[in-house]
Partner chain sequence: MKIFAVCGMGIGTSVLLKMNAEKVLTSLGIDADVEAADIGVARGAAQAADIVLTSDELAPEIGDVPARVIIIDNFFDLDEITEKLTEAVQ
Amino acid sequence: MALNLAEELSSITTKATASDWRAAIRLAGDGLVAGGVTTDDYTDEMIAAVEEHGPYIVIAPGIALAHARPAESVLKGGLSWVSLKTPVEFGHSSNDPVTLVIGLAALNHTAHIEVLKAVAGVLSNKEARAQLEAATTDSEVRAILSSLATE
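Mind pulling up that one chain's structure, the form predicted together with the partner chain?
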């Protein structure tokens, strides 16, 4: 595998509590803000994207890839990771409920493709995903991701 996602993630929150999908996206947005990746406006833009286009960001069972367009609210490219203690309904026709929210910010349409490849590689691996979702600390998630990257 090419990239070590542990080095790409600006923030990891495990077993977080979110009352609804907006709160879940806000947690991912807060992670991006904490990592200096985006401003608070980007969090609102990620929520607005779902309000406009529906919950299509729930790209696989249990996984939401929260993101908005490259904009002034994006300071640099980055990713945040939020695993949820209690699954949250996003209103998706087949992939609800969500247990993992990945926040994605990109400066343009191509810079983050390697990162997305790494995300897809990790999350399409069922065994790795189960381990990652069971992880209860930031360092545990990072350790699993790093071990996957060296495989």
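Can you return the structure of this protein in the form predicted alone rather than the form predicted together with the partner chain?
Shown next is a single chain and nothing more.
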């Protein structure tokens, strides 16, 4: 059975405002912290990863998967979801600007890959992606993701 992303989400924020990519990642990190998934240090580690390696986290047009290596700052595996009211530039040559930032905290590499596969499956579904982009509430996002998990 496929991973149900709705069950993995510790927080959902829709139509948020971020001044730049760092602020967008911080919003995703704040959701992970609020959900008891990570400490504040993990948010700093996600930002540092992009500063060091560039915008590799922008995995598809309009989508960033913010993450860092498994570390002591990860308390348990989980996700945060942040849709942005106004897109932000991460500096990616072909996938900017970003309108969705998914924060990912994993305890190990295997869990990271499982979540990545589930995210790719959901976001490659054009109809589902359009519904998710239009969602304005936590419950709408969860309902859409839950319905996809049962398909």
